[in-house]
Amino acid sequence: MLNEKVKIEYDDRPVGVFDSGFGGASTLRDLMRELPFERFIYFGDNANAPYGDRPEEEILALSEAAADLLLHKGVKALVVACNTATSASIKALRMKLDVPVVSVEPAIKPACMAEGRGKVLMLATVATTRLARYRALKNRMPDPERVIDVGCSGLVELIESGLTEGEKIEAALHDKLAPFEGMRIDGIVLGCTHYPFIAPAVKAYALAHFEGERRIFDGNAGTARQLKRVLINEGLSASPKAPEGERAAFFTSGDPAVEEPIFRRLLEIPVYAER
């Protein structure tokens, strides 16, 4: 009949997030901003991180197996919440899975085709900068000399301790971002979904020693927009109802008393970026 309504089906499993550790809250948060009425079973690999100074063939092994146990508790979806793990697994990951397979992937673009002529500081870790995926990306911006690959071993650590502000991350900062002070910067880019945790500081560190625009970016956003298309259009939406009980449970490689007080606190900060 013509005018008969057409049933919608949906589906209420959780998606899977994971991360080398606490990084993928960052992405969590905007996850569950955009997708009011999904939940989420995240998983840190907090026993193994950070991820960015392993070789790649380590991170492939530990996503695939960050992966496995996520479909084993029912996901219907993964998110992929690790740049440096996106750069090395995501391949092998969308044809070993039969799930959709939603990543993490540095700003460069945004913050390249924001306004200015200044410099892109490119935050990640070593291992997602020295990795192929992120190479192709960078090389695919109209300028790739503009923008400058940062390397901050060290960083991962503070926040997996809990670090968020104070002394500890402002040195850490100088260290790393000495070298450009005085140069006009128009975009600093978080390539490392541990490091929105920390953009008041950057922003500050920036506003003190740099010129420009100085504007800051993170992919978790786009990340998030990117799930709502393919859960909408692979017919995997939950229904529009609020969930019942914890949006988002956690599981951790590491120790469940210590990581998830942690976990639930970075949870709380604010989302912190341009967008």
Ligand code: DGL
Given for the second form:
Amino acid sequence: MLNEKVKIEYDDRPVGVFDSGFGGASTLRDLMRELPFERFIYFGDNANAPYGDRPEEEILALSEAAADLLLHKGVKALVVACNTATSASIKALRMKLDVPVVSVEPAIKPACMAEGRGKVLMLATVATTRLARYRALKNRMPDPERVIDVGCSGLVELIESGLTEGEKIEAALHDKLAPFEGMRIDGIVLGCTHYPFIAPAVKAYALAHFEGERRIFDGNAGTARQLKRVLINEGLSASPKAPEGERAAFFTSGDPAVEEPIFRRLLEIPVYAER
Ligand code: DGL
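Next up, the form predicted together with this ligand. The previous block was the form predicted on its own.
Entire complex below, previous chain first.
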């Protein structure tokens, strides 16, 4: 009816976010920036990290357990802030859960759409590079041969221990990236949510050893925009006022006394990538 005020519904329950460990904190930073009125519950499955060298069935079971834990805490939507868990479990989670599920995926599309004909290096866990979901995504690119997958076993363990720079990180990057030295690399995709924390080290390595544009991409900003769209479409957005108290609560399957300080520190580290 004309002139009748439309009542907008809000939902102030938190959004659940999970990863195998701290990686999803890089996603959480973008979610908090994009959605200033939302509160978040983060679950890091630190006791079971890394997921990336495990078989698909194990990653699926761990992802389902993480999702259940967050649903029991009363979340209104779920963000799978882990490329590996997305590849192994997103279909099953969407079929099983009755809350919206948003995920992060390797940002190969923006990397392939950006200017330049040089190669795109896709850095991710071995599981992500092997699983069918990622293979299908890559095959949808106009020129899939441009994308070189680099399985980076070992990097997640270093970041889980709280390291984001220094000799060990540099040696690990050298180990994975030396075969591409001197090549024209226009894009580097951080296809694991742990890697944005070492973006400055990746950039420095690329500037010293590769040719080309050497742009860095991650999927976090896209995930944040997608969550915003989904919450609006489903009528689940929080009321437009700054939430009281902490915006993000942290839970871990590891030892909170050890893990929480690392989580807090990582949340404060500036993470950068091309938007
Ligand atoms: N952060 C995760 C990802 O985005 C997984 C890391 C791991 O546990 O191996 O793939």
